[in-house]
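Just one chain follows, in the form predicted alone, and it is written as structure tokens.
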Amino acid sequence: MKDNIEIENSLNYWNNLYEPIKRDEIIMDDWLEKFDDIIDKTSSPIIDLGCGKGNNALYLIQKNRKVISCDQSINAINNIKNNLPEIYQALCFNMLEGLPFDDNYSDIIIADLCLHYFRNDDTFKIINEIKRILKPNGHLLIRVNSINDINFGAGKGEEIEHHLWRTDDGRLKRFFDEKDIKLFFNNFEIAYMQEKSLDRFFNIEKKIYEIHLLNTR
């Protein structure tokens, strides 16, 4: 029952954090340009996860290549459809039911930010989903929080598994060590790691880590 309360308050969360915007209110992200070879060379469709407001749908896009955003968010969907009509699918669904993909589907996913909010079991199997959609030799590429973005809930609330915190509002939010990052994705072959932080989309300084990831295990 206190997982099924956690979804739910996850999803109105989110709900109302993504109100209706403009094309012209999103904020391109550049963080993916340090993949730009990557990028460049894939025919595939890029799934987005987590798109959000469409910071790295609308990077991807600029440089022409195929785009499925994904969110658990209706709201953020509809903008999706609303301020990029170019992209090439938009989906909403919730991770923990699986991934809506055939086996090897894209060269190229990314997840930023969006998988730091599961527990243990689920974060696993969530995991697992992306390698089997993921083609051989193919890049995941993510931003999680990390352990030292005491701005933004590292070691607040109440702990309910080894770096995994219920909030306030009663979701939940994990934060990542380099260990924990190489148990969670111990199936993928770590080809960059870096903890950065990032404040081009918030008022104060937020610690992630930005990981590149191979599909080769």
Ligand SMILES: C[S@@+](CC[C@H](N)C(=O)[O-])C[C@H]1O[C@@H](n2cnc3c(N)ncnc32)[C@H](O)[C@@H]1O
Given for the second form:
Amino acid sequence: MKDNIEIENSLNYWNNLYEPIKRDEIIMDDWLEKFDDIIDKTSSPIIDLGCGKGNNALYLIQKNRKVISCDQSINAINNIKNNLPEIYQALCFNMLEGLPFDDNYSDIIIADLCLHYFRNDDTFKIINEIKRILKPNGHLLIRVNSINDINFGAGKGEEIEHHLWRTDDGRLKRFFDEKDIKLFFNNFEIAYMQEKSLDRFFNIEKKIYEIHLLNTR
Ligand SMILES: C[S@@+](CC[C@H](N)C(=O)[O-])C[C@H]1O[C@@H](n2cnc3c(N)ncnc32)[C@H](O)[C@@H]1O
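One more: the block was the form predicted alone; return the form predicted together with this ligand.
Okay, now the whole complex, with that chain kicking things off.
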């Protein structure tokens, strides 16, 4: 029952946050640039999970890639449809209910700051779903909260599972260290993992891990 409340709180939180925006208000950063050699080679649609305002989609569209933007928030998906008419598909679904794609569907899946909201068992389920729809030798490019992300809640509130906290507004937020990343993504090969600082969030330092995972196992 508690699970349902947290899921509803998350959906409400994100839907309320995504007011209509214009294309020139989408803020991009350059994190995907280092994967350009992979991105430029792919012919299959790139799946962008938890796409939010479409920062990754805009970057990929500018490189003439086919992009499938996905989010639980209908407001986020409507923004994508309105702002990015070049989008290949924009799909609204909750990752907790599975990923609506065939096995081995894509060469590249992006999950940018969207895999750190779930309990252990749900996190494993979503990662297994990602593995199912990723082609063998495909690439999973992700960013997740770091355990050092103290400006955005690491270590604050009630820790309900190891490194998973309940926020004041009743949502879940996980903060990863390298051991957690190796545990959750044990079915993947870690090609690259780096802790980084972002400042696109109101100029307050946000600590994240940037990770390139290979579907080789
Ligand atoms: C921090 S935002 C990241 C947005 C974008 N990827 C970025 O980096 O700017 C997290 C996104 O994940 C989405 N999200 C969270 N839980 C989800 C779920 N269970 N299913 C689908 N999307 C979810 C939210 O709606 C939100 O758009």
